[in-house]
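A single chain comes next, written as structure tokens; it is the form predicted alone.
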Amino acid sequence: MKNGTFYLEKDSIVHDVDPLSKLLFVFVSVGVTYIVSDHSFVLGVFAFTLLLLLLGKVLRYILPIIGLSIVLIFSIIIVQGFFHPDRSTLWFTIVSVPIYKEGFSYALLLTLRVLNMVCAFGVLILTTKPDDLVQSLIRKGMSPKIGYVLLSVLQILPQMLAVTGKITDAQRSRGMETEGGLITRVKSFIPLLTPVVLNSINDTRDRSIALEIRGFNSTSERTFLHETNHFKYGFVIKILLAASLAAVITWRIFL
């Protein structure tokens, strides 16, 4: 997480794709999995997204983010497996608790959709500089204020993680126990909340001052500090993605 972002500098074909094409890929990849409710199709889209992460040399960096989704995925399997309204076929039991085939099948479909969504956003945020993405959107007509909000969202989480790491190291150097069992970790996490929140508020104030100094609210014509990067394959990829989305919608309606 250099420069407070999730972006990873790599020499890959995915990094050479323009940000808007990758943003379009996220919408198409997530959208088609909800248009077609077929396990094989969703699994194929998920496999293709994993292939992009592999080609981008960032596959292993998405694993911690997937790990954070385990609780959500586990809750989906439990709720749908036990309480799906169309349950009728008993598949197996866990400590006398029945698991129905219909519920588990639907839970598996939801799990594949969630994993594909996480990995699709991973393709975007791990291989795209936030500055390039926001600048491309602004050049296409998006409001600079909305662009700033988007850029802040992309930067706030990695910056908070970095601040938390620094504060944890400072607390550890003062003799505070931060490692061990779950209870020890929870106890050590609570004292971190106040300095992390206060630091975030200070950062917000500093940013607002910096933006005002740079004329953020100016109504005059805006210019860009950096020239537009010339990315490869942008037009062709957009055409392919649009054609794929149209084909899936047609398939869903007429077949």
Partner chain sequence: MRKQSMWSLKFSTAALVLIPAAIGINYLGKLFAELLRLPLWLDSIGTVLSSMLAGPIIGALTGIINNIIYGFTASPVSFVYAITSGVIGLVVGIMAYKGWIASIGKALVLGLVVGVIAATVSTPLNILFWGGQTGNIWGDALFATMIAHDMPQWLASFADSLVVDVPDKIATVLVGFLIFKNLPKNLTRMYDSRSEIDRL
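Numbering follows the first chain given and starts at 1. If you're wondering where the values come from, they're calculated on a predicted model, not measured in any experiment. We call the rigid core the largest set of C-alpha positions that still match within 1.5 Å between the two forms. Compared with the form predicted in complex with the partner chain:
- Put the two forms on the same core and the Cα of Asp38 is off by less than 2 Å between these two forms.
- Relative to the superposed core, Lys57 undergoes a C-alpha shift smaller than 2 Å between these two forms.
- A movement of the C-alpha atom of Val114 falling short of 2 angstroms is seen between these two forms when the two forms are aligned on their rigid core.
Taking the form predicted alone as the starting point, write out the structure of the form predicted in complex with the partner chain.
If you are looking for partners or other molecules, they are not here, because only the chain is given.
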């Protein structure tokens, strides 16, 4: 989180797609894998998502993001695989541990869905600059104030982390214990957090004054720094996505 986001500046066809289409893609891609419970279909969607990552030249950067969800994935495999209630068909046995077909089949489906979810979001967050996404949303009618809030988090976090380092050092130099038994560690939580909290809430006062001076509450229509939209293929992609979602829902209902 230190350097803001996962965004990678590259020159690719996926980078050229407008952010809202990619946002829609995430919802459709995740949605269809939960609408249809078929292994090969979900695998197909996942493969398509991976293809987009490949086209966006960001395929290998998805690995650390998947790594963040690895605990959840392991938990799915172990809990659903070994303890699923419908365990009846014995698949095979590893060192006298029975492996049941139903549980693992369900675990595989869930794992594919989670992987697809993480990778679909990966397509969006690896190839879209947050500024562009927020600006697109504002153009579509989102409040510019909410837009400011979204983007300012990314600026404030590194600042707060810097202050945190100073405060941790200062408190340690005063003899605060951060190692040892649970009670000792619990006790040092409040003295570590409170100064940063006070500091950052105090900063909000200055920030709000500065913003109001610069016309944050102005009711006149906002203009954009970059008036032209340099993204392509938006309309076609949105139509295609809507059509595939409709097709999948029809398939689910009639088959």
